[in-house]
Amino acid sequence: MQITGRGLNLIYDLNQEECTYGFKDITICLNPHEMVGIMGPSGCGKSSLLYVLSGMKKPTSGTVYYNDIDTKDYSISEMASIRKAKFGLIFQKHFLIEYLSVLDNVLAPVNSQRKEEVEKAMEILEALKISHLAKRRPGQISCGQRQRAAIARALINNPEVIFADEPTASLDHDNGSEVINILNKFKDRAALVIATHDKTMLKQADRIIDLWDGRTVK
């Protein structure tokens, strides 16, 4: 899947005397099989841009295209179906379901307990070095382990685009680098979009887009 955003603006408090820009006049194209880094300090618009590109927010102005189709042509339910089937979403907070085991959290997007799905989930957990925690609940594991479980959940449905918002924020540098290495292995089947303030996490990026105060820096 190719995703293109043209002339994107996101404005908060639009009807107030003083409005706040999430970002201004962004044009971006995400191609299959590449890692794109979105780099910038906290508050520069990285997360907001990811939410708009993934269809979780609507831009105030500008257009997002999925394979040359304007996302405005999709209904809310159609956009939700695209996110579920085509996208893997990794947030700063893990949003795991507390009463489910790690394994069941990973399987939640596919809503299946079939043998092949369980084996696939365990393989991903093994790659992330937390397969031994599969039967534990989120409250029984560390913050970094919960983030790895959330990453496994994002990978379970073979997404065509992986949106990762500060995916290594709760990990130390070595573990963060290892997670980026694992995500990079999925580049043969998906586009990777990684928002981070840590440039060392983007050594393998094909492109880096620098944001400052909601604008791209040339």
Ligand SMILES: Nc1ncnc2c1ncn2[C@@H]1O[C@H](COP(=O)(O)OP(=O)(O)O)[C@@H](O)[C@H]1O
Second form
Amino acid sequence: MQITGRGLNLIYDLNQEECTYGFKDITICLNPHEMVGIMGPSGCGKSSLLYVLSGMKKPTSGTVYYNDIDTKDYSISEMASIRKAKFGLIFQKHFLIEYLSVLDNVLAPVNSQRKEEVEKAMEILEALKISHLAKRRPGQISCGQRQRAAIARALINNPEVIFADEPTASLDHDNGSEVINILNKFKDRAALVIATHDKTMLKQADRIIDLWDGRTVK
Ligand SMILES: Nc1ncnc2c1ncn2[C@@H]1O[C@H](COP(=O)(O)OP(=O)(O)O)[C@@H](O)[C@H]1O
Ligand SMILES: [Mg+2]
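Please supply the corresponding structure for the form predicted together with the named molecule (the preceding block corresponds to the form predicted on its own).
Full complex below, order starting with the chain above.
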């Protein structure tokens, strides 16, 4: 899948008198098998850009194309189906369900306990080195392990694009680097977009887009 954003702007309307830019005039192309870093300080628009590229928010102006199709042509529910089927989303907070086991959290997006699905979930947990924790609940594992569980959940649908918003922000440097290494292994299957304020996490990026105050820095 190829995602292209042309001339994108996002304005948040705070109230009738006041508005603020999420980001301004961004043109970006995401290609398969590429790790793209979106870099910049807090408040520069990284999360906003990921929301728009993943179709969670509509841009105020400009166009997002999925495989050359203008996403304005899709309804909200069609967009949600595309996201569910094609995208893997990873956030700074893991958003795991506390009362489900790690394994059941990973299976939640596929909503199935079929043998093939369970085997696949276990394979992913194995690749992330947490298969031995499959039966535990999120409250019974470490922060870094929870982030890996959230990554496993994002990967269960074989996403074509993985959007990760500050996936390492709640981790120490070593755990953060390892999470990026793990994500990088999925580059042969998916495009990876990683937003972070920490440049040291983007050593493996094929491309880095620097944002400053909502704009790209050339
Ligand atoms: N829901 C919101 N309502 C109003 N302004 C927002 C909202 N979310 C983000 N912003 C503003 O948009 C700008 C970009 O924010 P954000 O995309 O969260 O940046 P980053 O992820 O780089 O920290 C900031 O000025 C922020 O205050
Ligand atoms: Mg953010």
